[in-house]
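A single chain comes next, written as structure tokens; it is the form predicted alone.
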Amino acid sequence: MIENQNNIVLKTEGLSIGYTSKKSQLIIQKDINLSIKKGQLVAILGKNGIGKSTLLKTLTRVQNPLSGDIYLNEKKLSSFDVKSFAKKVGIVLTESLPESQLTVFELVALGRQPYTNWVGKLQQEDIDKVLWALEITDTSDLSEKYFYELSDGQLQRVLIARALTQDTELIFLDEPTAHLDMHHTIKIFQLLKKLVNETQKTIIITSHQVNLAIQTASQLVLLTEEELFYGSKEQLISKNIFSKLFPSEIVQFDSNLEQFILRKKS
């Protein structure tokens, strides 16, 4: 069956990712061929150092690919200018915010920069977008607080609100639950799934929360030492792909429970 290309929002062809120095290239993953449809929550999974963040940063132009091509709506990613790219792709990285006296409302409103004039004056449409983003992320009651007064869980929801205010087709999040406890981790995953269902945006995340991602994401990208695998939970389980993700002497994937469990000692 021929795939409907109209639904493909992000595609890679022969993509290699990694780092370059004056003398050599360090290839982390190569020959990556992905076709990601609109309106999906996609989780990039794999052990530490396997290339999750490198892939995300390459897909968002934070760093350059070593080779291959990336397409956004069938247009090469490299062909977008800065302003048009900012209207298509929102990014939430793990870096700390610089010190400032911004309120939550002002921080979220920064997402409108691709649309405001050079002095950054908000029009009513911009204000409406900010208010909507605060409401859908359940952060409206925080709008007058300074962002540095927030807990890690609250701040993560505010940063998601800022990305929503940017009004892009795609939103990328690098380890959105890295510093959160279990309760707030689950809340973030629930929020991301809700946003995909209600807005039909495509959200792509990296995560160490493997079991939670398996249960929540529409599609999964699994990075292993040998190759990259992509598909739904059901597709990957049927091909026994999850067994390739982590060292088998420590954990094992239980296909009935659809999660990783500690391997029992014999």
Second form
Amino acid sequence: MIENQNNIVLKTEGLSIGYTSKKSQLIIQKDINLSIKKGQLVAILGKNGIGKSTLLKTLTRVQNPLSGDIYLNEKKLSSFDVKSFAKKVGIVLTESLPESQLTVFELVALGRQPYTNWVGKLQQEDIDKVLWALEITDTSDLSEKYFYELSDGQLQRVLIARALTQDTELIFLDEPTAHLDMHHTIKIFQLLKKLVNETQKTIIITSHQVNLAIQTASQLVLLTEEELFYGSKEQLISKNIFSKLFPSEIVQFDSNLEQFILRKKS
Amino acid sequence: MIHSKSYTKQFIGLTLCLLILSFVSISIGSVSIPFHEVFDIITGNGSSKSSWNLIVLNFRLPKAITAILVGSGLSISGLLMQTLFRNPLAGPFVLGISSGASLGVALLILGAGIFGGILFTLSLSSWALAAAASLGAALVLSAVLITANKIRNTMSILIIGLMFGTVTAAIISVLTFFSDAQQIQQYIFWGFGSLGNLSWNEISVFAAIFLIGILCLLQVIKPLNSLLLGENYAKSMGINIKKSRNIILIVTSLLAGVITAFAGPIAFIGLAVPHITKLVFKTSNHKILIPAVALLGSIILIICDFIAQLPMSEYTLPINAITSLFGAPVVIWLLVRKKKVYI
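Would you generate the structure of this protein in the form predicted in complex with its partner chain, following the form predicted alone above?
Next comes the full complex, and the chain you just saw is listed first.
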């Protein structure tokens, strides 16, 4: 099968992730080979402590890989300078924001920083981008509010708007639905799906919302202790890989429902 | 457009307020000089009374300028530290800058008493005091900068700064223990802070260093705003964290260092003015906040200086006591009313 190389945005070769200290190396996942195509919603799944966030941090250059290579548009990740990297990759983190008096508009407009002049003056083009991002994330009516006045669900959409304003090909989100109820969780997933479809951006998330991710994402990365699996929902189901995600005595994967369900006590 | 609030009114109001207050502070004192005479003297036309010329040009005008430099400089340093450390308790002196300056001065004054000789002659010169304070401040700051570049976590730098402060305070108390009353008194007087006594020569050096600090500051306005979201977001938006952090630390130490050198360790302004400004302006945008804290800081210090002179009397109280006595209740009142502080 001949793959269109130009379509691949992000590629890893023999990537090992983990932590180094002076004396030792803690390898969390090794030999990761991923090829992520443009315009996809990719969900990284796995149980707590398996390395989802570490993988995300490594792909966004927050931390360094232990070994192996990462390519962004066929260029080594490490060869980008801070500013040109900022024009390629936007992030939405789980960490809470320091308490400041930024308005929603100002917060979203900060996403234009890689493009604005030395004092960060917004040109009409920048303002248009901000207004578009507010519109598409359904947060236009919040723009004059201070961000600390927002609910968790609203704030998450505003942070997504900020990442969109940065105008990057790739957006990484670390557990975008961490503090949200079911309604808002679904709303965020729908928004991400819509963004991928409408903007052709590639969105990569980590999530604990396994069932929702399986239904929504175009590609899934499954981290288990032994191995990393990567593919579409159908590919992974046909290989019966979802059953390896969690210990089977509590939850099991039902391949007809395409969902994890609680194992009934017999 | 809806998205950019305009603060023009506030800025015009504050600028007028500053001009009027400076004017009043120049004309009122142990000798009252009519406003129109003050105006004539400042604009270069001279006054009918040569003693008034002398008072205005050699004492009150330099003092007003010093108050503006000190008030705005300390407030800007405080704002920078609060944003960099994302901690509302940070002020210009958290990095141990004031302790460093105090150590320099203590070594000179108290050391003069212990070792005598050339140190004694030096300790009587205001230039030597300023130089000792600057050297002390620079020394502590470079120690903080060196450690800062080895440490990724900004919060650790805050704690290291506090530790340097504790160590210098301990050294000073040891020095005090071995010094005699006269030297201790001289050191304590320096610690009271003073806006007067600066010659035009000293003021031009002060202003030049101040200006260098402000020029460096212009480079980090954008990074300061992105730091409001935390270092990870700032980095993801193309900000070079290490470089910006170093510039912010250098600006703070230049401003706070030179101020402490010439005016002594003046408390409260650096911590409180940024909070008062944020409560009044309700923004975190540094393009607004920097000029706003500079204006408010100058105004508040001029008012404090006015109170310190005890109008209608010949006494002048230590400025350092006034800034705290009148400032702290204001901040407490503001916070109790608003119930929240922001970075």
